[in-house]
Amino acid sequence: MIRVAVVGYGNIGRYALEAVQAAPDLELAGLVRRQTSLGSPLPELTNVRTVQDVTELGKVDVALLCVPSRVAPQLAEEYLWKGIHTVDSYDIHGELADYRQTLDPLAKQNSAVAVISAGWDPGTDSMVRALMEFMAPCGITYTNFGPGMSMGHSVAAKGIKGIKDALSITIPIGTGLHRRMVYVELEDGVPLEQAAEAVKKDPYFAQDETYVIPVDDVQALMDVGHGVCMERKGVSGQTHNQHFQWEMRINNPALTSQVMVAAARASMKQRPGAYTMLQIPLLDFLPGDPDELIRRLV
């Protein structure tokens, strides 16, 4: 059995400790949050172990990293110098490749594993991009997300000054373009001008079109539905008009969280290093003997 810690309660957090608690290899060590000593214990976690560092736990092998993008190197780097393998869901695209090759030589020197952004975008959707890119070489992938609640975008908003509670919901206009729908409670005298601007200033938001909208209560509105369909025209050798789609309904952190144990499990099946999706082989997400694997999958 491998012995996983779940790290951070938030959204993904919640469902990462049902998807470890369900899957038949892994073993719950326990969840670390910073907050154990406040208040009574949830209902929930009454049979957790609820620990505030890691070394409470004893043996670890894998630590799901539950937290935000902007957390995710530092903690995954605390970890990985203590000799325990990571799997996050960082989902800045622009900064993943740089990202693993900073985690990459600390892993190695520690014979330690990082799964970085092990989400479904980026993560499963990359493998399915990868798929349709090399059964069409030559071509344009599109990913229309939504519409539907961005975790990561949420978080960006409600961390900025002023903003006590955020939600951001992606409308996809098509062709990969996106438009971000931000609803606000803002602070008492915070004028709406000034929040928006630093949303719209944001990194998460600088490129698509945003708007910022106040309301009372935010949690009114709440729903962690969220979805993708994702399109490629293209050809194959010389032949034109491959027309390939992926399309999913989901719950946003169930799915992530369901992404981040398959990440887990493979983990444990690679040479020490940082590594993206793509670079694990497929069957090393899945339980059970590869050979039987084969036999029903192929």
Given for the second form:
Protein chains: 2
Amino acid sequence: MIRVAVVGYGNIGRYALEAVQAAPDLELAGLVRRQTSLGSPLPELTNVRTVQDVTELGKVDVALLCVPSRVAPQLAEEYLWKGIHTVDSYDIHGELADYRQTLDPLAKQNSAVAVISAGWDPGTDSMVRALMEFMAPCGITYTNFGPGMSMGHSVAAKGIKGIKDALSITIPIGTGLHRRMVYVELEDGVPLEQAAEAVKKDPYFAQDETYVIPVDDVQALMDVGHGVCMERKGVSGQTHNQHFQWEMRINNPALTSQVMVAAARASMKQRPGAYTMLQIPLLDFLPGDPDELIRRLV
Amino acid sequence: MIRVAVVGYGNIGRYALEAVQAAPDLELAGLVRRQTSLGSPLPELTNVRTVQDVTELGKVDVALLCVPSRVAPQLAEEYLWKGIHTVDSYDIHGELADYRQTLDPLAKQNSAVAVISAGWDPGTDSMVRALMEFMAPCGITYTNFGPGMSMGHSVAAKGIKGIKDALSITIPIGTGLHRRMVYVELEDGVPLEQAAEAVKKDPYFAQDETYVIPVDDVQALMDVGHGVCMERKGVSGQTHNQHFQWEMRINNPALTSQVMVAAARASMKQRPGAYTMLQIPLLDFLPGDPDELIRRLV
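Could you present the same protein in the form predicted in complex with a further copy of the same chain, rather than the form predicted alone shown above?
First the chain shown before, then all remaining chains and molecules of the complex.
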């Protein structure tokens, strides 16, 4: 059994505990949280070993870093130095290639494996983009997100003065463009026009068609369902008009943590180094005998 | 440049020539055909070096075996013994795992790489099946083929006594079940009822809802367009109701040969041995600098 520590207990961490426990070849070593001593232990964690330092968990093969992207790189380094494999769902698209290059020598030096950006975008969507591209090398791929809550946009809207709480929903309008529906709870006396203008000027929203809608209770609208529709029309060899489409409707944190669990398994089968999901064979993400899997899936 | 020989000039071989010529990192070494001396050379092949034996082509890195599945294994062995990588689109699902195991030691012994079953099913569909399964390990995947021509079923129908020519179209009726629409040209005096009964009793058709329709000219109905719709509803971690769908509408031989070209490229990046597409990282199927690809696709 592969011994796995879940690090962090936010949205992803909660689902990661479930996903590790559901995996036939993974064993939960425990949960690592910064503030285990604060307040009384959560009732759902009574049967989960919870510690502040991973070394308290004994042998740990892989750590699932269920933390915000900005924090992940430093944490990954700490774990790799301990010789523990790491999996994160680092989602800053513009920086992940450099991040991988930073971790790669460190992982090799410690005979460990890091799998970065193991979520659905980046992650499994990236795999589908690569698949579509080698099936039709010439053409355009559109990634259409939603409908679903955008965490980054919601946090950005919530950070605007006069907005007490916010939920930004991403609506696909085709060809990779999106409309933002931003539901806001305003501070007393703040006019909607003022808040709406501030939202629309924010860099997160400035490029997109954005609607700001006042509501009494943002929490009453919360739903972690999300989705994507990726499309490519392109050319295979010299034959045009080849059409491909990938679509999913999913619980967002449940899928992210499931992908991280699959990447944890895959990390055990790679040579030391840092990897994106594109650099790991699909078979390695699945449990069981390779020849049996080939017989069943190919 | 990777030097590639196309072996065989049937449906797939024709498109493979185009796909090799369209690839930025591949160079066509030539075409290997059994019957180069029969008749006058085909006009479209005037600029293609055509030989009967691959050794006449000088250095060849990879051979694309564009031949029927029953012939592929023996041919793969011949080429591997010469130290030439092989790519085939072997499509007998029940036998491909054993076929890979047979080629694997042979490939290793000759420091060569064989990529088997590199088409769309088996092939890219297999990759999607693996992807869907690690995203939602519990659940059911349905592979719905068509609408499109089934080569195997057409050949089977054509082989029945009293049928001069036949085209079998696969129609998806959902949940992985298919209807067969069989268009037949009958020999003079053969009653439709008799031919239809024979078709429906054939092992290729016996399990499916099958319609036999007489036509004057089967060739006038030929279209190599095909498609698939794969669906999975399953459980990520312990969260149910996750939905995934992969759909494509494609020119069948154009896609198959394009996938073979991508596999030829990937073969150059693997250690000696025999592989299915599930055992090769997605990145290896694409041309270009890996870090640049990661930056663009992940």
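Residue numbers count along the first chain shown, from 1. In this text, all values refer to a predicted model and were calculated from it rather than measured experimentally.
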Q.
Is Val6 in the same rigid part as Asp88, if the chain's motion between these two forms is treated as two parts?
A. yes
